[in-house]
Every structure is written in structure tokens, then in C-alpha cells.
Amino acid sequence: MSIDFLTGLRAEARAYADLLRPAALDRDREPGRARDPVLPWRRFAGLPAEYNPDPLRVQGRTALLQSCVEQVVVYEELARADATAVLALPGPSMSGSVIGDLADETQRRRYWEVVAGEGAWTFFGMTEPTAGSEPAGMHTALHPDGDGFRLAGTKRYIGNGARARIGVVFARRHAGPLGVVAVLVGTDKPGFTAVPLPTTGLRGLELSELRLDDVPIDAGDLLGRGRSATRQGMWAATRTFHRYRPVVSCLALGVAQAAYDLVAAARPAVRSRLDDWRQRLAGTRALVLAAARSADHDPSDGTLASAAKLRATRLAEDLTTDAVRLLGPGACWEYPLLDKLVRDARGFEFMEGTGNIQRLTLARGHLQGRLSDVRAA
């Protein structure tokens, strides 16, 4: 992909940016606006070509934001607008990655036709309330009833759970981390029910908590079927967090990029300040490009993921408090855009894994001899 495109495309996505900024206040006092997207949706969901009859277009060409370089560059502009609208936005967004991996053609067919064709919200359901995303403590279990299954347990800060039409639930079938399935569910099912959560930051991603009361399961529903256990839930899992990552890291990358428009409109006379983030920017923003291209190239690997979504993270809670001291006592209410932002910006160390967690992935990447220069964590 080359750079005069993905410039292009940087430019394109940066007009569709204006639509969102003058609301974004507006969606965070009240998360429910972001069910009535501003943006044209399908032509930034990452729908298919076959599903998709608007998608982007740019110097002549479709882009379709399947792949993670492009979604990077589009979303980290849409999000130096408002991250919560991207986070909001209708579509496929990470069960889709699954689905990609596991899905067979009916259970593809059946999940893009709900999503393309009504517009819907989806869910990935992997966070549990005391096990977060470790498999080892995953409580939520599929049991054989009859023909099909039961589907039982909760998962919560689901984004989008309480708005979402389909989605994916990942539960135990037996011990050990192999045990571990991938359950393509739609929210119309007797037993279930999801109820959003009060939070402070990123507002309008209306984090959820599910609750799968004896869900029947047909087993049809199963995604992977067939495909030995070692390429089931947890596989899909994890190539899932690693292309998006990047993703995560270019939303916090664009709310870092917002604090430093702000203090640079209201304060330029810091030169040295913000020249000093401005190179930050510049090293992150090369940073989450390198893990998108290895994401697209093999999202089994996600050692350049963990390290951009280390960097991207701290670098927005960096130049979002760094922001507050510059502009003074009182700068979050001087500045309304800057208290969201603030609020926002520690949303995205929950997300995808925390902090701890990318460590641990460099670390067993600087060991496999993944990641020469240690100095990218």
C-alpha cells in the first residue's frame, strides 16, 4: 500500500473528522446520541465488498478498512475528533475478526446479513467480572443439552453489548485453555439479556455487561467446527487482540493528537513543550503503522501490536495530564473538550490488555528473537 494512498486516505478520513467534533460533547453527556451515527458507517465499518454498496473511495480506488494499516490511518483521524464515534460506530468490529477466521459459509452469511443489512451493533464476549480475559479463569460454560448446548455464565465491559444485534461469546467446553469455543449468538435468544455500565471515560462505547441465563445453542452456532482444538476460541482469541491493537493504540494516538492541538491553539508560546511532543507523535505514530503492516501480515504475531498499544496508551495519559498543568488551574472547565479527553485517554489501558500485559508479549517476543530493540516497550 503505498504512501501517496494511505495520504490520501489519511486526508479523506480528516473532512469526515469535522462532521464529528462539533456533537462530541453532546455523546459524551448523553452516550445513547451514539446510536445515531453522524458518519456514513458502511464506508467506515470494514464490511466486505459483497456486503458493503458505499464503501470509501480514494484516488480512484475502494478502500474497504479490512485491512489494520488502513483502519489505523482512518480511525486515529476520526478519533483526534471524538475516539467514543469510532468505538460506536455500527458494524463487525472485532467479532468480525473472528468470524473471518472461524466462521463456515452459512454462520458468514448469517452474521454479515444482520450486520450489513440492518446496520447492527455487535460484541465480542471475552471479559468475565473476576477473570478479565484469562482463559485459565473463564467461568462462562456450553453444556450438551439434546442436540444442541446451554450457554451460561456473564461477561462484562462488553462494548456495545447493550445495543448489539449479534456477536460472539467465547466459553468452556471442557478444562485447560483448548477447551475453550467460540459461540456465534444473536441477542434475540430466550436467556439472554445485557445491561450497560456507568463509566467515566470513552461514554459512548456503552460498555455492557452481559448475562447468558441457559441460552439454547444450536449447534450450528459453533464457529471452528471441525478445525482441531489448537485452532478453535482461544487461537481466534488472541490473532483477534493482535489486530487490534493497533487499532486501539491509533485511538489513543488520535486523543493525544487532540491534546496537543488544544495546548498548541492556547498556548503556543511553550515551543519547547510542545516540540518535544510533537517528535512523540511522530515515533508513535510510525510505531502503530509497523504494527498494523505486521498485524495484516501475521496477526499470529503480536509483538509489534503490544508495543504500540504500550506506547500510544501512555503517550495519550502523558499529553492529556501534561495538558491540564499547561492551560492552568481550572482547564477542564476552561476547557470542556479537555476534561473528555482526559477521561478518555485512561480508558484505553483496559482495553485489548493492560499494560502488564503487552510487557509480558514483548518480553516473550525479545526472547522468541521477535523484537530486537527492546527499547520499543
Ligand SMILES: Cc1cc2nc3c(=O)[nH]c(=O)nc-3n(C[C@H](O)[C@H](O)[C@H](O)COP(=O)(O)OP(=O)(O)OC[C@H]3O[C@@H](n4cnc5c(N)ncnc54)[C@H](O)[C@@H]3O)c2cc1C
Contents of the next structure:
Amino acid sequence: MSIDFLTGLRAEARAYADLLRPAALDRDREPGRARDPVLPWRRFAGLPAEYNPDPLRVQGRTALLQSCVEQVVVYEELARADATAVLALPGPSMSGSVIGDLADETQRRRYWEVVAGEGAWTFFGMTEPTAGSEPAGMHTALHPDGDGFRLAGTKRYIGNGARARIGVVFARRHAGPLGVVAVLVGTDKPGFTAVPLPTTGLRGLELSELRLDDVPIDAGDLLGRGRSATRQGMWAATRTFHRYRPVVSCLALGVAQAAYDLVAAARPAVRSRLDDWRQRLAGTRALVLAAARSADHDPSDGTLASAAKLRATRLAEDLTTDAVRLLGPGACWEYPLLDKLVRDARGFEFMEGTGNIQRLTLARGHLQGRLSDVRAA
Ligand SMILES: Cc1cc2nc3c(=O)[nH]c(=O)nc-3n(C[C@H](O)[C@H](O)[C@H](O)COP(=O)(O)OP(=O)(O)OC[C@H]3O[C@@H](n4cnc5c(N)ncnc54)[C@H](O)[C@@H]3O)c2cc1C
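Can I get the form predicted together with the named molecule as well, since the one above is the form predicted alone?
Below: every chain and molecule of the assembly, starting with the one above.
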């Protein structure tokens, strides 16, 4: 993808970001408002061509936003206006990646008809209250029941869970890492309940708890049927993390850029600090783009994705904290947007794995020779 095309794409996204900015604080105060469609969401959700009659067009070309590279360019610009508005878009988000890797034709059609046809939200259900996102401790289980199964357990901190129509739940079918499978679940099933959780940052995402009380699952809802055990649930989950860590990184970068914009407008005299920030923003942007290219090329390698997530998360935390110091006592009252940016920035540390988990992936990648130079992180 040429730099020229990506520059055009960024300019196009910036124009749409202007639509998001005015109501960013309203969406933060009332997370339910993030459901109101401000953007023509189908242009931004990453729908497949056959389900997207009206995609973004840039320089005479269609931009479906199915590639990670297109996503990081566009979502950073939107996040500069409001990161939660991006996370709260209807559409496939992380579950679409699992569908792409594991679904058969019938499952694919069912999923996309709901998502694209009705403008539905989706969810990706991995994390649990007592086991976190570590699959080894996963309690949610898929029990055989006649011709099908029953799904039982609890998932917590699931983005868009309470507003979703369909999504993917990871559950244990057997002991061991290869015993985790992915299941396609409609939220209208008996025994399925989703409740929004109170949060301080990224509030428009409506983090939720999913309660799965013996939800009946048809055999046809099991994703990756007929594949080898090494190409099922955890395989698809890992590839999804590798694809979406650059996306989380670009959202953190958008928040960092918004903090920069605010200080540059309010305190233009702090020139050397702004110069330093500009360099860090540019360096991180280059790393996020490299991670996105790597994810598009080979989603089984998450080394650069972890490097980008580590660095972008740290940048968002540093810049928002520094902005509060520079703008002085009462900054968060005087600049309500800064108060939101500080809270939103902290959410990225946890999404798709904390800094320590990224460091472990990065170290493993380095030891395996996947990166000749990891100094960027
Ligand atoms: C805004 C937001 C959106 C989210 N969306 C979703 C979603 O849609 N779906 C979903 O399933 N989950 C979601 N989550 C949950 C998120 O993925 C997990 O909270 C995250 O992966 C961290 O996992 P954990 O809670 O298990 O913490 P842990 O990984 O257990 O970490 C707890 C602490 O222990 C440290 N630690 C853990 N292991 C090691 C180790 N081996 N070595 C050193 N230190 C270690 C960590 O760094 C951290 O400080 C979301 C969370 C947030 C905040």
C-alpha cells in the first residue's frame, strides 16, 4: 500500500473525526450515547466487500479497512477525537478475525448477515473473573448435551457485551491448552445474560459481564469443526491478538496525540517539551505501522505487535500525565477533555494483555530471532 494512498486515507479519516469531537464528552458522561450512529459506521467497521455496498473511497480506490494497515491509519485519526467512539462502533471488531480464521461457509454467512445487515455489535469473550485472560485457568466449559452442547461460565470485561447481538465465546472442552474451543453465540439464546460494568475510562465501550447459564449450543455453532486441535480456539485467539494489538496501539497513539494537541494549543511556549513529544509520537506511529504491516503479512508472529502496544500504551500514559502537570493545578477541571484522556489512556494497559505480557512476547520473539533489533520498544 503506497504512502500516498495512506496519506489520503488519513486525511479522509480526519474529516470524519471532526464529526466525533463535539459529543466526545457526552459519550463519556452517558456511555449509552455511544450507540448513536454519528459516523456512517459501515465505512469504518471493516466489512467484507460483499457486505459493504458503500465503502470508503480514497483516490478513486476502495478502502474496506479489512487490513491492519488501513485500520491503524484511520482509527488513530478517529481516536484523536474520541477513542471510545471507535471501540463502540457496531461491527466485527475482534470476533470477525476469529470468524475469518475458523468459520465454515454457513457460519460465516450467519455472522455477517447479522453484523452487516442489522448494524449489530459483536463481542469477543475470553477474560474471566477468576482466571483473567490466561487460558490455562479458563473455567467456562462446553459440555456435550444430546446432539449439541451446553455452555456454562462467566466472562468479564467484555467490550460491547451488553449491546451485542452475536459474538465468540472461548470455552474449555477438554483439559490442556488444546482443549479450548471457540463458539459462535447469539445473545438471544436462553441462559445468556449480559450486564454493563461501571468503569472510569473508555466508558463508551460499555465493558460487560457475560453470564452463561447452560446456554444451548448447536453442534453447527462450534467454530473450527473438523480442524486439527492445533488449529482451533487458542490458535485463532492468538492470531486475533496479534492482529488487534496494533489497533489498540493506534488508539493509544490517538489519545496521546490528542493530549499533545491540547497542550500545544494551551501552552505553545513549552516548545522543547512539545518537540520531544512530537518525536516520540512520530517514532511510535512508525512502529505501529510496522506492526500493522507485520500482522497483515503474518498474523502468527506477534513480536512487533507487542512492541507497538508496549510503546504506544506508555506514550499515552506519559503524555496525558505530563499534560496535567504542564497545565497546572485544576487542569482536569479547566480542561474536561484532558480529564477524559487521562482516564481513557489507562484502559489500553489492560486491553489485549498488560505490559508484562507484551514484554514476555517480545523477549520470546527476540530469542527466536524474529526481530534483529528490539530497541524500538
Ligand atoms: C478496556 C478493556 C477492554 C477489554 N475488552 C475485552 C474483551 O472484549 N474481551 C475479553 O475477553 N477481555 C477484554 N478485556 C480484558 C483484558 O483482555 C484483560 O484484563 C487483560 O488481558 C489482562 O489480563 P488479566 O486481567 O488476566 O490480568 P493478568 O494478565 O493476570 O495480569 C495481572 C497482573 O499480573 C502481571 N502478570 C501476569 N502474568 C505475568 C507474568 N507471567 N509475568 C509477569 N507479570 C505477569 C500483569 O502484568 C498484571 O500486572 C478488556 C479489558 C479492558 C480494560
